[in-house]
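This document starts with one chain, in the form predicted alone, laid out as structure tokens.
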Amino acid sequence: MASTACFMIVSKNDIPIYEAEVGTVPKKEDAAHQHQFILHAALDIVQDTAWTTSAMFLKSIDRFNDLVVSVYVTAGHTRLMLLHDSRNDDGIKSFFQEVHELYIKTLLNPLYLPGSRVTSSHFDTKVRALARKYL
């Protein structure tokens, strides 16, 4: 697993709907805010890149010191963003594909309002398990 990893799902309206620190380093409040800032700063690059390619997995689109931002854009323009310090592109792609599948299952829930925050503890547990498996 990557020693530093922050995962975020951002709606097509640039609203974060899910956030999780999935790294093994103990979470500090300043680091969590810095990770959010880096991911939000990369949204403009993601938007520009997403319209120029048909690929869903955009690999590493931005860097900050030794941290890399990788992005997976769904067909509905929801962005799955991962801030990490590892170089495991195949594992990251598999992680994104499985989380995308999990997110689709959440969207199919009639009690979930698309675009609202994902508050399901089951979703959170599954995302963290997938992070341990692939990152």
The other form holds:
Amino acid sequence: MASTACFMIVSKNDIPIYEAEVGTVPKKEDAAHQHQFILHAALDIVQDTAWTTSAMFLKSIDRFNDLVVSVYVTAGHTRLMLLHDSRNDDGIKSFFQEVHELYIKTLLNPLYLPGSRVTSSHFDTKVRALARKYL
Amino acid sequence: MEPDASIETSSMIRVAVIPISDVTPLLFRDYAAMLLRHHTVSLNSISSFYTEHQKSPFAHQPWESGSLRFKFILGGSPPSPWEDFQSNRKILAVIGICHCPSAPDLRSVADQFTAACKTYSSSLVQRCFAFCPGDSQLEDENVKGSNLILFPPADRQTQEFHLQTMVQDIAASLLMEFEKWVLQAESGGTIFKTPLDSQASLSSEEVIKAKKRRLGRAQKTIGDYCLLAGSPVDANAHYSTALELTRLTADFFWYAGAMEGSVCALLMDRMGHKDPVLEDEVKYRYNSVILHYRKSFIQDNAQRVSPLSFELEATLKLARFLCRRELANDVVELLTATADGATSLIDASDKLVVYVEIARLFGELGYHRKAAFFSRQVAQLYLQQDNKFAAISAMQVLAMTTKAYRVQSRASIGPSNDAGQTHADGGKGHHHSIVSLFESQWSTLQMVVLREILLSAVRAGDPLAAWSAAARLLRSYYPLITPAGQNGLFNALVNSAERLPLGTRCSDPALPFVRLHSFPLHSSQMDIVKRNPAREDWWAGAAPSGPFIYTPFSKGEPNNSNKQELTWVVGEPVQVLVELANPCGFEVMVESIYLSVHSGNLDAFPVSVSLPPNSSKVITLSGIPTKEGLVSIPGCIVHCFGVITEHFFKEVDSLLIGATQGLVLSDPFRSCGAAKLKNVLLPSITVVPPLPLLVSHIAGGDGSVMLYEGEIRDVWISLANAGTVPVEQAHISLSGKNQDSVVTVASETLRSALPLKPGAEVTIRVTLKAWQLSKTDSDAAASKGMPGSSARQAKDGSSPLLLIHYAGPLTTPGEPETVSAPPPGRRLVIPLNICVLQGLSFVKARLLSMEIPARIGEACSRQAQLEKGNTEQVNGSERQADRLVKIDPYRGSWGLRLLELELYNPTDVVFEANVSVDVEKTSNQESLSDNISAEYGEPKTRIDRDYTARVLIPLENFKLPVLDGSFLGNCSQNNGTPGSRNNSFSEKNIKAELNASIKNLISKIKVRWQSGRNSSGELDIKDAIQAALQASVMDVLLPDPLTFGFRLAKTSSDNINSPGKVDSEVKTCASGDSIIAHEMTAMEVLVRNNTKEAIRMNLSIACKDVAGENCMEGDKATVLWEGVLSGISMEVPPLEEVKHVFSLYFLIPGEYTMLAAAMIYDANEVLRARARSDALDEPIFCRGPPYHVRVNGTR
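Could I see the form predicted in complex with its partner chain next, after the form predicted alone?
Complete assembly follows, chain above in first position.
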């Protein structure tokens, strides 16, 4: 389990549709902002990298200080982004894959408007459980 | 660590530019800008200033193609400790800038400059440029010999040329100084030291080491000077030597420095041509530079000084060199490494510079989010320094990030963007732009950035920026801010506004959300109608015509349907409804709000409004158009929280659309409980020149006219022209429901009053007749059971509308006739508010038929009309009705048919009903018909409120005089030839004729009513009468074929001898007791044939006593008789009377009834039809009415 991790889903339109702090260390609010800022900045690199590979999992593509950004890009160009400080690529990959599956389930919900915020508490619980399992 | 470092920096000659004796910053910047243009001076151009004193060390100087490059440092800079290491860090020249008018004493200027130059010990050339000297200053001898150079006042171009020459002179001087320096350095034993070298006591070992290294370092420095002198080949040669030497002495730091220099020389040599091979070479060499800088890291003085900044600088230089989209990966890698390294930098300002550079490079790469991220890091570093200037810098840096975070101030977006969008809405493109509006909205980040801007602006003391940031924060993120936070922002707004001058404008709107609610349509009083000059009825075609709401033909036209068009008139106030919402937890006081009109042809009136927390309000904004043309109203100008802002409707619209799509946090209007409103499109509004304006006024108040059903009344409508243009055309038409209730409209009056000058007035008369309330209406009214229902009635829109289309002159007098479209006309709609009250209501109608047996007397048997008998039964109330009782001349008896109408008065006034029958004169009834209308016209039936009254209408006068074949002719035909072809046709004919006669009958009956003084009308009861009469119409209309009558034979009567006077006859008849028992009474029966053919018949007469027993036959006969009483065969010629005489002898006094009956032989079809007998052989039996006989016992 990583000591710090911030997970976000960013829609095709660059709008964050889900965010979760999945770290164990309780942090100040300021740090949470910082995490989002780092993830936001990493989008620039994702946008270039995503087209250079056929893989969905882009591994760690960016870092700031000791925080690493790993990204998983779905076919619909929704980006699952994880900010973490550990180097557990396999775990992160599994985490992304499972979250992707969850996200697809959410997408299948006819009441969910693609591109809008994911507000399902079930989704949230599942993501946090996955984070505990893999990270 | 220096900003703006690039590989080429090594070849730039650093020149300090300093202001000397009071130069205003503005002027200094202006002069400096002139200077900055000359950052590159070609060797070619300085050759004239250059004199070779000795053999130049720069053997390979490219005089033809090379150049010297300057780096002007405005304001100068303190000497760097690394000057020895990189010669380009030295300030090699000083240029002073002086503005002569503000420094009259040139000597003191020269002194000041000299003093200033003292701080730049490394400078080789000093010059002071004095601009705009006065004449006296030009002649000042003191200047001669000093470094002061006067620029005579001249135009800009000349000055610039002059300046260029001076810079070339400086360049030449510098070049010569470089030569001097290099020659000296090669020979002399200069010690080159850096802060890296141990400063402590030089041990012997170190001294030896330093001596060894000195050569290499000298070579490197010479190389640097070669670069500065613009001779890369020479530089390269020296660098190669330096590289060799430093490697041997393991002087890694200088090795890296030399390597850097060699790369610069390489690039200079290539003159800016880049190719992949070169790039690879540069990359390779720089990687080695970076590596060697890293190697040179010495642990023991790491606390004090570190080559890290050089390593980072080298990395940044490489990144800058590579900075291209194709090499983004490499650059990102380098920059990330730099960012990592920056964390271990000791000096905060170094860190700042690194972050600034990283941000710039990312920005150059097109990675705006990355750039914004590092910019924000810079801002945070600035904010850590607790001073105003740092805060200002932080604010400025943050302002640059706003674009990436999509929180930019509207001022920075620029108006062009906005103008482009105004007309490109509608359809799918609109939707797309909406989505793109909300793209990349990271609310958390945006809030943080705005908060930081607010914080830095407050610290920097920039109230406007603070206000703007607080406004943006509050407007966009109010749902995410706690009430306490909202109050904090409110205070920030108010505090900022206090520091701002009154009437400050800000491009970013703050709170009340303003959206367009609606454009109230012109009141129907001032509707504007397009004028079609080609047609007489110019208003036609302006309104959508045709029966279809939707026509497929209009589909093709580009969305006309949703593009509303409005016409405003110059000088007539207009109104626009807007809705304001305050979704926050504090009260918003809008000091003033008015329409923002970009077209400038509307005077908008400000309104002040206060919005309680979490509330919304619809307010009316008004204005007066001042000039014709198009009006565009993109939004409102709002003066709120002390600042004037412009709120665009479009922004709120897109916000609302975003809210419906879940892209925005919340809909401010919805959260305030405002009703959901469809998006109101901004219509295209045209202002037209002044039009006439008719104002209508209904005499007696504009309220509704209360009329009882069927009432007729005149209404006077006065029309006044309240406009400034005369009315030249006017046309009155009707529309709406119940148009037939308007009987006449005096349109001639209006037409004759044209042209109606401004201020003129005309009164026209409209005659109204109230319509009948429909069944449902009256039912509803009844069920409600109150007069209030009448008010509802009026609002139902059942009233007719008076439409007046009017227009001014076709062309405005001042303008030429070439105006393409004439000014529009107007339509005035005057609702004739008729409130129809239920008047007399008709309950039922029935036909009453009674027979009053006639009394036999000689007089009465004549054609008398009035019977005043039975006085004993007459009471007061019947007395009037008695007069109605008429004897039927054809029947002989007092047969009476009355149409009884039951009327109910549900109102609260008294009605007087008045029945009149208009009777046509008939041949037999001249005398009767003469006075009949008078007789029946007079009596009035008073019907009190809530009472029911009956009105009787006698129907006797409608009998046709002759039972005629013409009437029943068809009928007989039908009967005679059953199954004939024209059967149905003839039946139809009969019905039609019958109906016609009924209608004729009914139309003669009029029930007029009057209530109070001035309301009167007519009851419409035709249908009711028709229904009542339908069954027995034949009986009413047609006479019997035979009429029977009895009378005393003349011979036996003594007391009545004068048959002349009707009245006396009546009297005697009434009083006459002429029949006495035990006397032979001669009587005669009269049989009249009412048909046009002779009738053969068998007449018989019967007499019955009171008990109804036949008293002439049988064993108990009480009447004896003489003559023939039964089986009398006779033939009555057409329309003639036949008399049959007989005598009776009454044994017992009392009441007897005489009856005559006849069996008609060979009845023709007419008779048969009248008798309604079907069988051909059935005899027709015709019975006369009974006649009373009173037999007195004694005389």
